[in-house]
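Shown next as structure tokens: one chain only, the form predicted on its own.
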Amino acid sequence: MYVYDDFDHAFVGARVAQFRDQVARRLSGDLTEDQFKPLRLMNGVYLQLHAYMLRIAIPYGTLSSRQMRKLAHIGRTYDRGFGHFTTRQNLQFNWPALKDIPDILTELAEVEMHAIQTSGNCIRNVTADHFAGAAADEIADPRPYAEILRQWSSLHPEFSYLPRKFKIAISGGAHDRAAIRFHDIGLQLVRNAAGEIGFSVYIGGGMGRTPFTAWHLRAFLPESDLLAYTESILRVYNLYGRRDNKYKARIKILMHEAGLDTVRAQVEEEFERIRTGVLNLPASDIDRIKAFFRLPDLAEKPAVSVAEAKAAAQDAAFEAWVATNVTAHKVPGYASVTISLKPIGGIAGDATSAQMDAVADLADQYGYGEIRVSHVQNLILPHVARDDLKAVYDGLVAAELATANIGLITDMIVCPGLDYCALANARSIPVAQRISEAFGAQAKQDDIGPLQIKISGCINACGHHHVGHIGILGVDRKGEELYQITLGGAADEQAAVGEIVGPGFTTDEIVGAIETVVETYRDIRSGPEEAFIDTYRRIGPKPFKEALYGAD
């Protein structure tokens, strides 16, 4: 992973010192909350429903064990003993005292972490495939390019006050594990006919009040042009993006109103003007950054692990966990292990300080000290010998982190909702807990198969409900919490926005409604091998609507 140089250390240290002074002025009353708000947002500090919240950047979702231990320490020392991993591969602490936040940022700087650009109208944390560098199907590791974009975008003077927040994601292969078609800029690594690496560029995707799948802007962008082309897009957006209405300020609205051809022409014109200047990336610079992300020295192993097979034969729970939580690695004899942060009946994305320490220990012992955060709020040990899978599993069982549900119905994305967020209309967490309990039996989950539920407590869609195979949106109707159901969404290479199937359901009704949707699927699927989303695409919404509301 990337290691700070002297400039990075000085840069982050100066920012912490500046914010320490700003917090002191707020606490003394020299700054009002309105005056303090833009200053705290530039340092990842939100004012939620009950307390301040600190959002910490985890660039492209990559953590070292040392950094994870620091996060555990901060949760234990300054918060309530836990943290919340987010869909931007970041971590949130929900209960820090404002007076302590400068000390937290100082401690983060000690392990090369910060909270810069985790909020505000700027370029946010660049996200990437959580299996980057390990995936058997990737064209190239996307993290070096994400790091290049991070360095370029950090406090970029031209883009610090954009019309609205701006999000970039990079996928390393044809199968999209980074939801690139729902980002302001989505980059997919590709090779051209000559075998050269470049990017397929998407623009204007997003969820929220007006969801759009991204437009395909360019089929192939050479490596060396990454910064120049990205800057060209940002300049066009900064110039033409709306500032008169925050609900119409994202680049997706510019794309919708101006059209792909118009925006592409503007971007290409700007690109031709700047592409040969200082933003052109020399191969030597790309290679220098790539060197930080080289694979660990993985010892040669047999492709098939006898130890794994023996353990699976003796332990059905371990066998179920391998089937759902273990992914093929590019190096034979190794695997990537996904650690579920979705315990049955628990809170999606939360991890206690003790659990963070346990994950750090397992990473050191079995995973070369490296940890990833996924945009679906789980953790990953990317490089684990298959011979060590049983030992890792046993360690996760001890830490209460061995839920075998990755990609299954209880592996939900869930926003904090009305339990934390001042913008929310409805609670998300209790609904998710009840759904998890209703479908928690392993046999039931295995029979249902791959199914993604995503839950948001308001139209801002922090829970990505638009792209759930089953999406749930909390709304307020005359003081009552209701929940709308959408079906057919997807955030992968077959990106789609889900369709609202009908009127919302009350808090008491929503779990039963989801059970009705699932049972309808089980009745009409062509067989156990047909996944929910495939059944929906084959048949459409009609049988689900009839099951929920009755025939027309």
The other form holds:
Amino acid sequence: MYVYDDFDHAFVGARVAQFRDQVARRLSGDLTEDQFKPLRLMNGVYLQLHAYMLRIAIPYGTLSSRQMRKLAHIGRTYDRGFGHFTTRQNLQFNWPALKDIPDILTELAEVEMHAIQTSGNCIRNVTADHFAGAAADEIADPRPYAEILRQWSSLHPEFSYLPRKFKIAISGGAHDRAAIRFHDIGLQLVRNAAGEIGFSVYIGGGMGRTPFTAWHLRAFLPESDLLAYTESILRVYNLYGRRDNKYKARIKILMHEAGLDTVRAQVEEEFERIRTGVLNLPASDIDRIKAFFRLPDLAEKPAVSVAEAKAAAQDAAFEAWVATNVTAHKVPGYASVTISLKPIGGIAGDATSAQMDAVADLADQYGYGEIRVSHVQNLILPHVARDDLKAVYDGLVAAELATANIGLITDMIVCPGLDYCALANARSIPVAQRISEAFGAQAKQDDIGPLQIKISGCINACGHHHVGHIGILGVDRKGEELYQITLGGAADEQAAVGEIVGPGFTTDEIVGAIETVVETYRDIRSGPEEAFIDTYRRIGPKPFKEALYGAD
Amino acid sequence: MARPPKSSQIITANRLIDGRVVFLTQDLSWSSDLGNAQVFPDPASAEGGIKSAQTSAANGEIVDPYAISVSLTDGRAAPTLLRERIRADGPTIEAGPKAA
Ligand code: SF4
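Same protein, different state: after the form predicted on its own, show the form predicted together with the partner chain.
Below is the whole assembly, all chains and molecules, this chain first.
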């Protein structure tokens, strides 16, 4: 993975020293809250309902075992012994004291991590496919490009005060595991007819109050033009993006109001002007960054592992876990292991310090020290020999991390909601816990098959409810929590915003309503092999509406 | 529509140093225990509390003070809004590792 050079170390170190001084001045009274608030936000420090929250960037979701151990240590030393992995491949600590945050940032800098640009109207942590570098279906590893974008966008003076926050995601290939069509810029690695690598560029996707699937801006962008073209998009947005209304300030609104052709013409004009300038990326620079992300030396192995087959024959739980949590690797004999952070009845995305340490140990022992964080709030060991799967599984069982539910109904995305978040209208976590309990039996989940539920505690949609096959949005109705159901959303290459089925449900009703939706699906699917989303696309919302609200 | 009856109020804020939820007490200090909160009979009288809270904010003791409505049962105050009940009592879910 990427290794900081002297410049990076000095840059992050200087930033920590600066913030340490700012915190000291705040605590001594030299800075008022009005003066301090923008400074703390620039360093990822929010004030939530019960405490400060520190949001730490995990660039493109890649973590080393050493970094994971540091996060575990910080959780144990400065927080309550746990952390929360988010949909933006960040980690949030929910209980740090302001006085301790400079020390936390110093500790993070030791392992080349920081919280810069995890808040504010700037370019946020660039996210990527969590199987990057390992996926059998990728054109190229998206992370070198994400790293190039990270370096370019870090404290970029022109883009530090954009109309609104700006999010970029990159997918390594056609199958989109990074939700690129719901980002301000989505990049998909492609090959042109000549076999050259480049990007298909999407723009203006987003969730929140006004969800849009992205517009397709450009079919092929040569890799050498990545920065010049991105800078051109940002310039057009910076100029024309609305600053008069916070709710209309994202680039999606500019796209909606100005139209694709106008924006494209502006972007292309700026691009032509700057493409041969300093932002042009020579192949040597790209290769230098790519070298940091080289695949570990994976010794050749037979595609089918005898050890795995033997273990599966003896242990049905292991076999079930392999079926759901293990993904094909580009190198035969290897696999990517997804570690579910969705224990039945637990809190999505939470991991204790002990669990973080356990994952780090397994990564060192069996996975070349590499860990990934997915936007679905799970962890991944990207390179594991199939021969070692049983040992990894046993380690996960011991750490209470072996839930076999990836892609199934209990593998939900859940935002913190009203239990933590100052912006929330309703709680998300307890609703998710009850749904998880209701559907947690393995046979039941397996029978239902692939189904993504996503829950947000307010319209900001951090829980991606718009793109859930079943989405749940918490709203406030005269002081009462109410939950609105949407159906048919999807975050992948068949991107769609879910449709609201009807009036919301109370806390007491919502789990029953989800059960009704699932039962309806099971009744009308063409067979067990037809997934929920396919049934929905085939038949539409009508039977679900009738089941929920009666025929009209 | 009839105006809702004027409800009792307490003053809440977050402590600067660690962000914890606190309430303004009788002796104009801050307590993390809702039971120690000074109860003002109505929004108008809570104004005085807000003033003293703003002094605490200026002194760097607390951040963002504001008044919230409470209902009184046997002299004990309970915030009217769910958000404020959660702030007072903590998350409604386990807010720490499962295994201690
Ligand atoms: S969706 Fe709303 S409630 Fe949930 S984390 Fe985002 S802002 Fe908070």
